[in-house]
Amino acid sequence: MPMKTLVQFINEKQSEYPSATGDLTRLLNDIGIAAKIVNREIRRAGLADINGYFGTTNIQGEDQKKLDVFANDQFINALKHGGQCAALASEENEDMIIFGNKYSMQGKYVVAFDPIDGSSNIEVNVPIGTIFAIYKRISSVGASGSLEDLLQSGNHLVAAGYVMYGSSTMLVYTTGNGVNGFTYDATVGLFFLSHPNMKIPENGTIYSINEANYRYFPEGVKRYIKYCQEDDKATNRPYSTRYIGSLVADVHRNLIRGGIFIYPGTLKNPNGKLRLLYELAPMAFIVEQAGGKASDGFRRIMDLEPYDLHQRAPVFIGSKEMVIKAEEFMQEFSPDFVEKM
């Protein structure tokens, strides 16, 4: 049986509407080639003058590497060319991008991500990954893209995805109605169907933090980490402890083993570090749509409502039932941190 392209799972899957009007098709085309030139410059990045640091920061005061701006241009470009964007959101740019050219500003959708999650473990060729969010556009087409077009809640997105660079390149996405995967093959310069229908865990037996913060953790997560510690044969621990530091990474292999990612708020900076628009609420809708969980520990991310570009929010994701019972800890034991977020 021949494998399907991921082209030609977008256009069959736009077939089943038919008042789609291709837009959206086109939309996540293009970002699968841009996905593609930016695979083939981190493959050579050991070859090529790529590796190292740009010499400027962002707008997270985060030095920006080579890779990260390179990954940045390429999504622009390719988002600003193909007419369905009409505006974007970057974490490498302080502010929105608007394409104010007249196929842009026909454009429905407007689109929010980070060019480069984990890029601080490119060099030491770690895995790594591109997010992004597409929202479906407030201000009226024809005009030009809008802050109020990006500053909405993960309820709205259309469309939310990744693509992670590891041992295999491979591009996870969904579009409200599950969640598939596609791995490339260089060979033919194609991603092919692999994954089809991804399903997390309702539980799982790994659980992803970076303890090296414990002190500054609220109680509740601290609380939660001697949980999985703890020895219970009825509940399959203690848990085993993998963190990589790409929440690309962290979150896709608890997709597929079962498990739970945390970032949370600490007594230093409640909100932690991700940030809500473009790296949380797409991985939240992604993990959603595969039977899981995303919550900041009292509320789920998708409610969560944004005023800023670049705001963060904690994050506990991954399996449903391990994200329950961190919650229940928070709830437990540290009640009064929501009031600091």
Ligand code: P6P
Second form
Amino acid sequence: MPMKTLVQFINEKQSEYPSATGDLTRLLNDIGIAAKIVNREIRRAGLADINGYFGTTNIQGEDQKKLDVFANDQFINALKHGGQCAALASEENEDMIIFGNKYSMQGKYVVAFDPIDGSSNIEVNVPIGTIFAIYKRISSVGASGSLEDLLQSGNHLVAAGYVMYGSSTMLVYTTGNGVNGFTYDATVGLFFLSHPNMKIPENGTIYSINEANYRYFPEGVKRYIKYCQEDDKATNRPYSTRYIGSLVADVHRNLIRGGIFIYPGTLKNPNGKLRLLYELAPMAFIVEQAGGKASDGFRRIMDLEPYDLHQRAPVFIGSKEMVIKAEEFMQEFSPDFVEKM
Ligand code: P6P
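Would you generate the structure of this protein in the form predicted together with the named molecule, following the form predicted on its own above?
Next comes the full complex, this chain leading.
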């Protein structure tokens, strides 16, 4: 059966919506083009002068890697010249980016993205990823994009996706009607549909958490980890633990195999490490659309209203039954933790 390209798939899906104007289609294609360019550099990382530090720090206070800056520039340029996006929020930029050109001001959408999540893994050849979240602007078309356009909860996402630069390069996205995965064929420069209608297993046997932080975890997380390690043939425990240290890779593995990824709040950092707007909300949209679940231990990630572009949130994301069980431990053993967030 002939393979379907990403562009063919997006166009086909657009045709299912008579009112669709093609703007979202063009926006998704712009993201796909930037992903191909970033992929090319990543695949040459050991050879091209793309490893190492750029010599600046980002809003996160992290030393920016050359690849962080390169990827950020590619996505910003693609979206700026694509004309569908009125404003941007990037993990690499403290403030929002407003495109003042007349085409972009006519754009109906705004995008929040993490150009390269986990870039410190590039030197050790561990998978890294790009995460993007697309919202419909609230401000009037023709005006400049606004902060209000970007500070929307996950419930208002129009589309979300990630690119995983792993043993193969995959683009996985949803527009709210299921999740589909595309694998990049560099010999022809195209993404092809390889994982149609992705569904995460209801349950799983993999738990993914950085246990080095165990001593700082809330009691509910500690109890859940011990639960995962207890013998119980009926529930396939003890589970296996897998922790890549790259959000996109850990979530993608669980999307395929089943499992739970947890980056909890701690007594030191009650909101954990990961960013709501351009990491957790888009990943939560994808996982929910695949039949999974994503919360902060108490509240659905998609319900959380962002008040800041770079705010953090704890996350329990993956197979529905596993997230429900982890939430039960949080509610029983750390009920007051929600007040700290
Ligand atoms: P830790 C990578 O730095 C990242 O932002 C995510 O991709 C990953 O899930 C997490 O941080 C790993 O954090 O504290 O376990 O190294």
